[in-house]
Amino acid sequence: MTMKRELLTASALLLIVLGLPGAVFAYQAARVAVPGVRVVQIVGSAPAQGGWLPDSIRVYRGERIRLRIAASDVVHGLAVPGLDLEVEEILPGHVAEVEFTADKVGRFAFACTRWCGADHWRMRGVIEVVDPSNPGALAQAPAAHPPYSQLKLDLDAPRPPVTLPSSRPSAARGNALTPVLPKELSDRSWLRTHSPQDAFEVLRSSASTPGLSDDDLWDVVAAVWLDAAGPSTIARGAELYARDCAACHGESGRADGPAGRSLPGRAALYPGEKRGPVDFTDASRLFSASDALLQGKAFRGGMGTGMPEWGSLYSQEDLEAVVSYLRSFAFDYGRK
């Protein structure tokens, strides 16, 4: 008898989960039909219940598309960065809509942007835009090679020790010193492919920095990295970090986010190291890594560490913005 009741209860719950979005869609279907607009319905559920349904959508170039999105359980959000689409809040029992014209061919990943439970990062999908006059164009499109791939960087190789400063380097103090910078430190391409430790070594050997202590030089390095990024890039990185990274790495970058505590972390690669996400306030990690290397780690993901890949969702500019913001956990940019 108890087993029968449990079966009936489970069946009822399943009907609610599956039926609620369908009922909402059906109720509103008549008033959303618009000539020339193709309506695509998506239901979001927690990853354990299946994630996005469907998670693969094919449309044709030139079509006007209306995405109608429902949530079956908790609040979700949806972003398609490659198509510049975002729905911040999808409430259970309601339908959120966003409309766009599929004007470029490609595969565009989408993801949930609201924390919806364990394995939230598995809520991924893809919108595929195909040109009906040239259906093979998608397969023929050359793959983009991120900087770390072009530079042939080994993302998991141990990095050399860093000459750490006695306190957190300050961009404000560095700007007040006003040394004549070596040409490398005024070259943004050089800065992207070299680490802060490399910049420190260049300053240490430069004839333009006599009399400056190691801590002074680190302050100059902080000022150089802040100037290279610029406030708007760092602000964009802060938005992305709060949305996509803080749940694991923590709001202050100290590896104390609630979702990251059970992740294998670097212990998956190097037995004996601590579990959990990387601590971005650990200057030895941030100062020994170039921007290209950090962007590569975000692009590729953590290879079993629990770190998801962001290369399918972030543009190169977004990756640069996030890394620029990460630097502010080790450098004092005057914003914390």
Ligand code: HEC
The other form holds:
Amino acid sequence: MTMKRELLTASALLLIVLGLPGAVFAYQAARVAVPGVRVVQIVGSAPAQGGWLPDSIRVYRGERIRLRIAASDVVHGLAVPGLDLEVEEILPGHVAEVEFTADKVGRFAFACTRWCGADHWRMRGVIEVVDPSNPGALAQAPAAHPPYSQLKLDLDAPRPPVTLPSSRPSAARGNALTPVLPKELSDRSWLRTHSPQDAFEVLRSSASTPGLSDDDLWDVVAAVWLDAAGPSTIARGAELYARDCAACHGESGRADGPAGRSLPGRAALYPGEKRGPVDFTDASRLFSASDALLQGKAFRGGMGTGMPEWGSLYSQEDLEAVVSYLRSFAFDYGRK
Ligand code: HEC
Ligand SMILES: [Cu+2]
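Having seen the form predicted alone, I'd like the form predicted together with heme C now, please.
Next comes the full complex, this chain leading.
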């Protein structure tokens, strides 16, 4: 017993003797500039006050960079998805730091991740990593070929009409019907490139679903969509949606977010169409669009409608996740 206590005291002493100078050195190391590390200061303010300053940062490949980020007004967050960097919280009056090695050449968009005012989504900037042996050449972003451009989809074309269900299609009811599915509906790539209306039509003309009403078939379509996305993708999409989309499209997808109200919306493209964001519970619109098309809209943005582009910030996986989540506004996936 005493033996053990003595050992504990001795090791505590040892920790103090060794640990104290270590702590002091660490403190000093944090205060003097570390050779080989370039410090870049950024100050964030809500977009109406100027956004990020600077919003364009140029570094050389191979440099070790320390971002020192301050907030001048309210809480901001900063993410550089292409460099896998994120600072979740930048409190006014504090300095947040993050360090990285600029190991790949390119243009990497960054954005605020905290709701900081009506124009929050405009709070963006870019870090350009240039090749030190050819600094004059503009860094080339790796070309993105999202599915919609490979498929040559016209994102703004009028859509075919939808056979409207009488209520929100329920995945649970669809699963309970246990239909034998035509082969298209168990093919992921078919599902990604076709609309729910296309799937409905395949089911309706299939010999394997006799006796099912149109509403039953819609329930089956909801079940198929839920199954193809999977719960973890939808959960990831829900996080992205809450962070980046709900401000305009609304928490329940009904286009009633505070930042969306005064936007031109589709009226900017076609006179007579609705102003403001798209209502994701609107089956007559959402069921005639494929996931690839909706991902394309989110990738490219809305050509003067007020819908931001997300292609510079989102990976293809992010786009898939957020679109699989926004399907749950028109399909009942069993959430509250
Ligand atoms: C600043 C407000 C705003 C934000 C933030 C916003 N949107 Fe939009 N969104 C709009 C507006 C306005 C439209 C209508 C214009 C259009 O359809 O081209 C729209 C349309 C869309 C459409 C087209 C739907 C259709 O049927 O064609 C999709 C998909 C979409 N948004 C997805 C998203 C996603 C995903 C996010 C978050 C990552 C997001 N939006 C964030 C304003 C916004
Ligand atoms: Cu912000």
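Between two forms, the rigid core is defined as the largest C-alpha subset superposing within 1.5 Å. Keep in mind that what you see is a predicted model, and the values were worked out from it rather than measured. Positions refer to the first chain, counted from 1.
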Superposed on the rigid core, does the Cα of residue 300 end up 2 angstroms or more away between these two forms? no
